[in-house]
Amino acid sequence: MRTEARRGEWPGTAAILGAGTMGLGVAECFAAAGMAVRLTDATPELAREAREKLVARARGHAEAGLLPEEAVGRAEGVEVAEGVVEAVAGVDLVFEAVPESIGLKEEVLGVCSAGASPGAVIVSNTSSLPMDDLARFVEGPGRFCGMHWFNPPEWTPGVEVIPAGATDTRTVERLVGFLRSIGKRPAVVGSGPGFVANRIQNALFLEAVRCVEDGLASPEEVDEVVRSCFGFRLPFFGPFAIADMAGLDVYASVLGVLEDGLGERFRPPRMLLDLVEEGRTGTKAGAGFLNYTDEERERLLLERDRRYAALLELLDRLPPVGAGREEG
């Protein structure tokens, strides 16, 4: 999280509907970095305990070492607001974080979108839901978007900001220049199932159930795996400048190998065997998905294994998944 000195003048205010895990850390990061923060939930008094956690995370996060001791006082200074209207009034950013229910988001949404000034901007932090559906909910939906969290929101950097057909590109310009400013990664994505980061998440998900079920492994074995192979390297790279380094002629022979054995779910997209025929097969072919030049390639490939040395001595001081655990 940054602090307020390194962070712009907008927005100033904002509104937190919903004080669950999502709403809790995002009211976290917006109070760490200096705005003035209205927090509330389904009553008074829930959102008054939610208040009570909010201060208690930032002061277990400051003893931890995680954030200055400041940033305590800045949770303490977070108002807990009756209701959504009173939320809402006269603030720069609506942040709506209630459950997936998309009846009672059209009530939330409806609400704050009357009662906030024209000019503020409501995001939604859902993490499944159609923004069109959504913006339709809202009054003067140009000043609405989607901007998915992830959990703990206070130290994961990445933020899926989803337009609706209707949202205005300045509403997206401000909200990812935002986002950087607090040190987040945002990434603009469409609103498609899942949008990005679940879809691809839940994809490899279902593939380690499966490894379970089949009896390849166990899942301590199948964490252990993702967590120090393949997943290695994720913290630096995503999935197509990872394939460009492996090859994606090795990538297209393995997926045949996967489904020759697993079925079509496991069929090489024709983009990739495109790409293989062109002779683009990654860094050692000068372009593959992403396009590189030899000086590009070399800084590329010393600065990967810089990282993985650097990360592998991280995970050495660490113990194994499942280290320490009695057996039941």
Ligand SMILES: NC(=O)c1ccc[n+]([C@@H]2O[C@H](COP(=O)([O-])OP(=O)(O)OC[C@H]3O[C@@H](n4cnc5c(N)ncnc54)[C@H](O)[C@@H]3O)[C@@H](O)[C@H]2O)c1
The other form holds:
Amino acid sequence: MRTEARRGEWPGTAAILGAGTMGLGVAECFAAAGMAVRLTDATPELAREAREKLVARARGHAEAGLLPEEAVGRAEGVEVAEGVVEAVAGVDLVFEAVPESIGLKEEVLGVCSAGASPGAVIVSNTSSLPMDDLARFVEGPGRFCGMHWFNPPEWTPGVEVIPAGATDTRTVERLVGFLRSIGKRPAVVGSGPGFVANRIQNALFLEAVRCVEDGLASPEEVDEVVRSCFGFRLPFFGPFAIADMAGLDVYASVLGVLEDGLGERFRPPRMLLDLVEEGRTGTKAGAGFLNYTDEERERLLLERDRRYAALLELLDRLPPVGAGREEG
Ligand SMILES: NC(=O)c1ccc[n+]([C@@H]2O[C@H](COP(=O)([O-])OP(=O)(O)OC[C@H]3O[C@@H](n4cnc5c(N)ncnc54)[C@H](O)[C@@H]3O)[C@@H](O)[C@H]2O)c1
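Any chance you could show the form predicted together with the ligand after that form predicted on its own?
Every chain and every other molecule in the complex is listed next, the one we just looked at coming first.
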């Protein structure tokens, strides 16, 4: 969590609507970055309890050496508002994180967009609702955007920024600049089902469950394979860079076998087959999904090895995480 105080940068003030799992973590993150934060929840009593939890959590993070002591003081400075109208009055940024119900989002976004100043940017943390549907609930939808954080929000760097059709470009630019300034790694993505992260994560999850159902491995073994085989690469490289390094011709052949055995969901996509036909088979050919000069390729492979060695060393130093044990 970044704790260098931001001075005079937009946004200086934020309202968090819904102080649950996500709202509370985002509040801690905003406060740690030196922003003035107001919290609200379904009732003033719940909002007060949430603030207590927030302070206790920041204290726990400081005691564990994860945050400097001053971050606790900043969490103590978070204010509780009696309701949505009081929370949003005069703030620069409104972060909506009420439960995933379109009716509830309609109610809360409607009240908050009527009460927030016209210059305030309003974002929703929805994981699945179409952004154009939510934008309809906001007065002045040019200032509305999706901003999808991941649990635990105070530590996970990635945030999907999801414009609706009506969102102003300036709103997107401001949000991306802000997220970078607090140490996050935003990506601007479209509003299709599951956006990008949940779509990919759920495809992985479905295949993991199917591997267990097909009797190939236990949940523990699947977790080990995912973490320690291809998952080991994921802090540094995404699927396109990984495929380029492996060879797209290899991927196309493997997918052919998977399609034969497991059906249409593994059919090699046209985009991949076109690249292979053009001879763009990845780093070894100087081009795949991405382009590489000889020098860039050598540097990439060396940097890859450096990072993998560093990660191995880190994993060896940390005790194993007790992620649970299968019954029986
Ligand atoms: N939990 C996750 O891992 C996760 C990850 C990314 C996005 N999201 C999304 O973030 C949003 C919030 O999810 P969550 O997991 O934090 O839910 P949560 O249930 O933990 O928190 C929601 C909070 O909103 C409060 N609330 C209910 N009605 C309210 C109202 N009218 N006004 C103000 N507050 C109200 C609830 O009391 C609760 O504290 C959802 O849209 C969810 O899809 C969740």
